[in-house]
Amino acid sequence: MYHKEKSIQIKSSASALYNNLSVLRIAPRCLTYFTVVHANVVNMVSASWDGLNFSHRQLQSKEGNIAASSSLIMQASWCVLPSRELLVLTSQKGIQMYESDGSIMVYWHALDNPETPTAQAVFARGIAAVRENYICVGISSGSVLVFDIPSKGSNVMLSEVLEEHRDAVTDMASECSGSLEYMADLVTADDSGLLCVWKSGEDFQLLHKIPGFDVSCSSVKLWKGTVAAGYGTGQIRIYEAVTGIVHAEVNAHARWIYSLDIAPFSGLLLSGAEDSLVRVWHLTMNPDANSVEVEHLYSECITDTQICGAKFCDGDGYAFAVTGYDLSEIIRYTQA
């Protein structure tokens, strides 16, 4: 179903972090951007669709406008809003927002570090663009910060703090189908496996909590009112977002899942895990039975590689990219 393309070399290898790959497709310029985190550096690659031209940029963790710091970066992700696209970095020190090409830092938000050291690390992790003008970011205390993003300029405002999680946020996702008919448009996950489902607005409303049974949920997606969640057990669970009803439970991998992605136009689901496998599934909505069916379509073994990032490169799932711990390359696959 898929065949391997020529890999993209990156300046430094991928760290063993959840969801350690972000992809931004820029159709007007026939370019695809990729980011991969290594320690306190983000490797950013711009690749032309014909595979002939690549340009590299490295962004380093900063503290405000100060020069590079040694603070470890936890995640880098593009946030696509109707009026603009921003690259968001989260670290042990705070949250940085850049223009999509990484050229200009638009905003910096410092995390509150306790004056007396505690056993719990402080960091930000989990990034999602929600509706017209919000970017949400999770932090290690369990709080979710909601930023109101202007259509241009740097006047970013922290508009709300959501306080439902008691454990460190691991990941979050917004409704990716593009449809406004679904009430739930944000899902957040934490280290205990708890999922919180939200309706955005001037005040975000908690719609439902889905318990996690003390197994960490490392990656989560939201599509057509359906939550796909990947866990440390190697399981993928499919829930109805608003009610928390379980539609399916799949023993997808033998080890910890690090990354999930959904192609919104086709309903393809991509999973990557520590067991060296990347797998493609198909989600089908069955309105008559009010259920979601999961079909396994494809597997690829990347030998001796702890997969830490897996992303579709387009909305149809025609191509996907994979990163692995300690690999200095982005591996790409396209449909045959």
Given for the second form:
Amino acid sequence: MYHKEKSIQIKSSASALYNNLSVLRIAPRCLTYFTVVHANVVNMVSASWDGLNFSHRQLQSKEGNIAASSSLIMQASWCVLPSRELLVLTSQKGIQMYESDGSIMVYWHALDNPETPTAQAVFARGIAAVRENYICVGISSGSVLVFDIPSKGSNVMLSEVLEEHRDAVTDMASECSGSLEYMADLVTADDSGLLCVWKSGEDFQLLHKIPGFDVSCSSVKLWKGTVAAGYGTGQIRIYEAVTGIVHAEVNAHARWIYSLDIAPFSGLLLSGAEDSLVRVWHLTMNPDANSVEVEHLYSECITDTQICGAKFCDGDGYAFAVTGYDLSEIIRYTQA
Amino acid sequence: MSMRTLPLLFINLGGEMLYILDQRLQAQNVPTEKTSKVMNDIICTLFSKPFMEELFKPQDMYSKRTQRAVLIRLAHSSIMRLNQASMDKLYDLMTMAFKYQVLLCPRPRDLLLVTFNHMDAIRAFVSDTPAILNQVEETYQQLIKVYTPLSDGEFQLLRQTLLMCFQDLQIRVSAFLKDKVQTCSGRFVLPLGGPVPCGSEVPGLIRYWEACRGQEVCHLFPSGGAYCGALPEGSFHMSGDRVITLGTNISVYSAAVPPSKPILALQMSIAPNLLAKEELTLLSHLLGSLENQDPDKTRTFYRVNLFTVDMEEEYGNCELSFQVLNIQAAKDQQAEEELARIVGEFTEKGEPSSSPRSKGDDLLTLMDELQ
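I would like to compare: after the form predicted on its own, may I see the structure of the form predicted together with the partner chain?
To see the whole picture, the full complex is given below, headed by that same chain.
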């Protein structure tokens, strides 16, 4: 179904972090941007669609205005809002927001670090752009910060702090179908496997809490009112967001799942795990039967590599990209 | 990232060091009582109360330089002295072995079982020495108390922190290459089969529910691997069947190599100007314990070349470079004075910018008092 394309070399290898690949497609310029985190650095590559031109940039974690920091970055992700696109970096010290090409830092938010170190690690992780003007970021304490983003400029405000999770936030996702008919706007996940489903607004409203089964949920997506969640046991579960009804369970991988992605136009689901396998599934909504069918379409083994990032490069799922621990390249696949 | 990595890092690396030393010293026909003395001294230092207390404090990982310095110091807390080449190879072997264990751990929590495997072997090494055995038993209790309550997510964060520490380390180890555990490019082999981790299911099954018809539909898909059912859970108690074999004393290091005459090895010194102030805290403990063990500072050392010339050639890019240094027991005194001087410099000039807090001020004072 897919064949391997030429890999893109990156300046340093990918770190073993959940969801360690972000992709931004810039159709007007026939470019795709990729970011991969390595320790305290984000490797950015822009690749032209003809496969001929690549340009690299490295962003380092910062502490406010200090030029460079050794604080480790947990995640880097593009946030696409109607008015603008921002690149968000989350680290042990705080949250940095950049213009989408990484050229200018627009906003910096410092995390509260205790005077003396406690056993509980402090970091930010989990990033999602929600509706018109929100960017949400998760914290190791379980809090979810909601930032109000202006259509231009740097006047970003912390609008709300959502306190439902008791364990470190792992990932979060906003409704990606593009449709406004679904009530749930955001799903947040944590280390205990708890999923919280939210409606956005001036005050975010908690719609439902889907309990974990004491298994960490490392990656989550929301599409057409349906949550796809990847777990440490290698299972994928599909839920109805507002009710928490389990639609499907897949014994998908033999090791911890690190990344899930959905291609919103086709309903393809991509999963990558520590077992070195990437799998492509198809989700079929069946509203009459109130079910979601899951079909396995394709598997690929990235030999001897624990996968840490897997993302579709376009809304149809025509191509996808993969990163792995200790691998200094972004591996790409395109439909045959 | 995780604030709880240091005990697991040093106990496991220390454990690997002991496996390698035990086998290599025996292969070199070093008399048993000397081997035992070396092992006992290292175990005694590693499990000493101040050292363990320092490790168990919640803190960020040490830099690679400090980790290496501490491990070298640990190796030299015994009567054994290794030349630069031997120490380098020992360090490479230890780190690659532990990297392998961290990478291939079925569940992040199993990292604790790997640690217990090392501890079980260490306990066996010192079973005849009650004082040291007691220190080891106390450490078991501390490990159980601190780590068993951690969630899977917290263990995974710990594991990710360790993996970051070992990132890009792809030294080829001949024993691993021979056993097909490592490829020629230096990557570890990840098998597409075997038992799934405890708590996981064998991949291959899709189940979905048609709610209005009230029925479950099952489909199988090809998993692409040869997986089988999970192993039972290993014991997280003071003793018991750990089930996981990673971290046990496999005979990887005892490749049958004919022992050669030990080459006159030269004492190596740590370059003191590479060490940051806060990282000297642990070293101060070690220096303190060295001081206690040998107040007269004139003990003789046993010099060993751990790896024969044949084995050295197998490691490819290692170079046998012996610098000419004066070998005298008094060299220890000089190294300690140099460290004390550097400490003095740091306390006058202030902390390096990367340190958020001045840990170990009390201990640095203690170290100054020891001089």
